[in-house]
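Below you'll find only one chain, the form predicted on its own, shown as structure tokens.
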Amino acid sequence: MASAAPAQEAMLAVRNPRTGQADYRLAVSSAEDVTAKAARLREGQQRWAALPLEARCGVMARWLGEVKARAAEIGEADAVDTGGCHTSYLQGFITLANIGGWLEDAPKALAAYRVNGTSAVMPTVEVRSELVPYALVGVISPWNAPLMLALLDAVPALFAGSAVLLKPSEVTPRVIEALFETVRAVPELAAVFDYVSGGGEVGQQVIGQADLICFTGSVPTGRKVAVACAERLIPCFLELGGKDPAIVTETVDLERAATAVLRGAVYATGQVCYSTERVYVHRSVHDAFVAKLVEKARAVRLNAENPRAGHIGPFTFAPQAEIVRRHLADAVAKGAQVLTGGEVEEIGGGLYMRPTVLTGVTHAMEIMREETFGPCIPVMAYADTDEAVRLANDTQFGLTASVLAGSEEGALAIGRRINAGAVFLQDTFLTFGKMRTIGTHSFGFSGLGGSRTGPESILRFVRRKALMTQHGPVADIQDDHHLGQKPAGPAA
């Protein structure tokens, strides 16, 4: 009898955002692939976690060298995936900073979390702590900034002693293969770091195998991830985007404010979770601010002819262009005016949109309530600070916000009243400033769980166990009835 033919591997066609053509084929991992890789990583993790932290750091330092040798190649792959923006070409070097930063921060952060001393309640008991890493961390990462957002969680998890199974977006898979060429060059790291490929069903399989999940993406998908993790009683850390406001006061330097708002709104075609998506400007300077903003917006160039020469690129994910188009159509139908931009342009097969400034917007419009994720800048006038704060906080999100005022003190006073995990004062787009400095938490629907920035973000991947030694006499069950009683004595 002839043997059965092997099952044909499922493949996905991957679109090039600059040409609109499917020029890459992605092998879809089967459920058996995910299970087998998870089992292999768990086995490797036992050896990895048993290594002293200094030894793990040594392995990660060798990986740093491999990434350095291929940094430009990694950036090129990221640029093909995303359509090319300035940050894409720097992704290899951003990865170097990520690994190098944790080489310095991981030992200090983990040491600060350890306890070795005497119980404050039982003086005869010595308390020592042990940090136990989660064996297998699953990372499900998005299509925008595909390498940076995958490694934001994966790198500290590896330093903590976990193994990591990554499921990158099927929209932007090229850069992940470029990265794993460096991983395979370090066998000890390859034993605890691997990836699987495919769509949402593969992500579900990762959730079914992991001990902890880090997810970056949309609110609807994040809800599904949270429910799946809850059913398994495993922790999950979610970053789910935002609808980030900027407040511009009447005392502001309008030139500075317009420059900051424009960059914060349209950098990377607005496909950034902390992009500025709503702008509130004091009524007395609204028209002057809008005039400057429109002037600056019209000077921004697309990178259609040369990805290294323009300012903003195409939509990485074609369906996102339709979401932006829908938000704009809804706004115009409800009375908004588009002052510049506003059209999805197909150039060479890529889908582009120039910076789009809108006025006459209200909170009845989708573009002021839902995440747009495009280069749109809706501007709304406000009468006083209380109204500006109320409008900024009128959202289900709470990732970041910005305040631009005539003085730092004025900006700080307003910033303290805004519900967001990070508030940028006198600028926009300052998230990189907190990476190795401070951890923050999301408000509202923007996320769930501990911070993914700051040295303490590594603590997401370890559990602290207490080892308690009794140096005094043990308690006697026959004496327990005396506990809590007053000594006997003569009646008062």
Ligand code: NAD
Contents of the next structure:
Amino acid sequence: MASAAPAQEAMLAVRNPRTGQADYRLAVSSAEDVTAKAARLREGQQRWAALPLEARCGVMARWLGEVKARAAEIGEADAVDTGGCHTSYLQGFITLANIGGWLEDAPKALAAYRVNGTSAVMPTVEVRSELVPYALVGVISPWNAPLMLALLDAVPALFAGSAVLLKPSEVTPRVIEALFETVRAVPELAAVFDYVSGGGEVGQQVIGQADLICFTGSVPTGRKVAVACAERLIPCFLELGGKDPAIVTETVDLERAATAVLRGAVYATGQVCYSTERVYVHRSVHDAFVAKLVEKARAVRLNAENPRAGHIGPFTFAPQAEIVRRHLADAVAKGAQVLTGGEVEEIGGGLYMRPTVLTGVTHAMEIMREETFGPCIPVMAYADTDEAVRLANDTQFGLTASVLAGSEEGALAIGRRINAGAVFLQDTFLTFGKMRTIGTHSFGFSGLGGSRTGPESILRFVRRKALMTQHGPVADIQDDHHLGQKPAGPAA
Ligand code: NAD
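Please show me the structure of the same protein in the form predicted together with ligand NAD, now that we have looked at it in the form predicted on its own.
What follows is the entire complex, opening with the chain shown before.
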């Protein structure tokens, strides 16, 4: 009998966003690869979780050193994957802040979560807690900010004592390979941190193996992930899309507002979950605001010539350009005016779009309801604060929002009324401000589960187990029948 030929490894051709050429080939992990890696990580996790936290911190500190040594190289790989947007080159350094931050925060957050003492209702019972990490955390991440979003949940999970199996986006694989050079340099870490490659099918296989899932991506995929996790009865944390509003009041400093809104909307070509995606401006200052915004938008340069020079890069994922084009066509067909940009431009094989300011928009348009994820700034006038708040809250999303007003108090009063997990006052795009400081929840379709920011976000990866010791006499079964009976006392 002829022996079976070895299975052909499936390969994916990966497009370079600057050239449009498929210049990278990604080997797709088979179901056997995923199972084998999961089993290896589970074994490593038993040793990892048994280490005292200080020892795990020691390993993570060594990893920090490896990332530091290759931070620039990692940033270069991220820039090839994404087309070279502003923060791409900084990604290695941002990873240092992530690991370094948890070196400080993890011991405090985990210690504060332990409870040791006496039961409040049974005073002879001593209560102690242990924190038991989920053995295998699966992380499924998107193509935007591909390194940061692969690591935002993975790093605290590792500190907590879990092993992590990462399934990064198949659109941006180069930076992940650069990252894992640093992981392999630390064998204790490599025993508990690995990745598999491919698309949605491989994502589903990871869900089939893991004990907990952290997913970052779109709403439709998030729903599939939630269903698959529900079938397995494992927790999932979903960080999904946004349609983040900005409100600009009549008393605002227009120069400041236009500067902040432009950056919030077009940074990284708008391919950020918390980009400003719709702007509501008081009608008395609408025209003046739009004039300033258009002037500033026209000064934004593409980075087509030199990825380190201009302000915004190409679309990282070519199909995203189609979604943006579709939203613009829908808006124009329903009466919107495009004041700047508005075209997908092909330059050297890359797909670019200049900042695109639109007016005459309504909530009947896709561009005001669906996540666009492009450098578009639809601006709508409002009559009074109640209308601005109603429009801002007229969405199924609730990730972030911004309010720019004449005074801090004015911005705060409006911000309190907006349904979103984070509201930026007197600026846009402040998500980094909360990273180590405060945990927040996403509202609506933008998320599900506990916060991924703030020191307590590490608690997602541990279960608290109670160990209770009876220091008094044990109860006799003969005494139990008195329980639940009315105490003897004077008749009512
Ligand atoms: P996506 O949902 O298409 O893919 C995300 C990941 O899921 C990828 O790794 C993909 O391979 C995998 N996947 C696809 N189908 C799957 C399935 N059926 N089962 C399991 N995994 C599957 O998202 P994307 O286009 O890569 O990323 C952009 C989206 O991510 C935007 O909607 C953006 O708003 C969102 N995002 C959210 C946040 C946040 O923190 N809330 C941050 C960044 C991006």
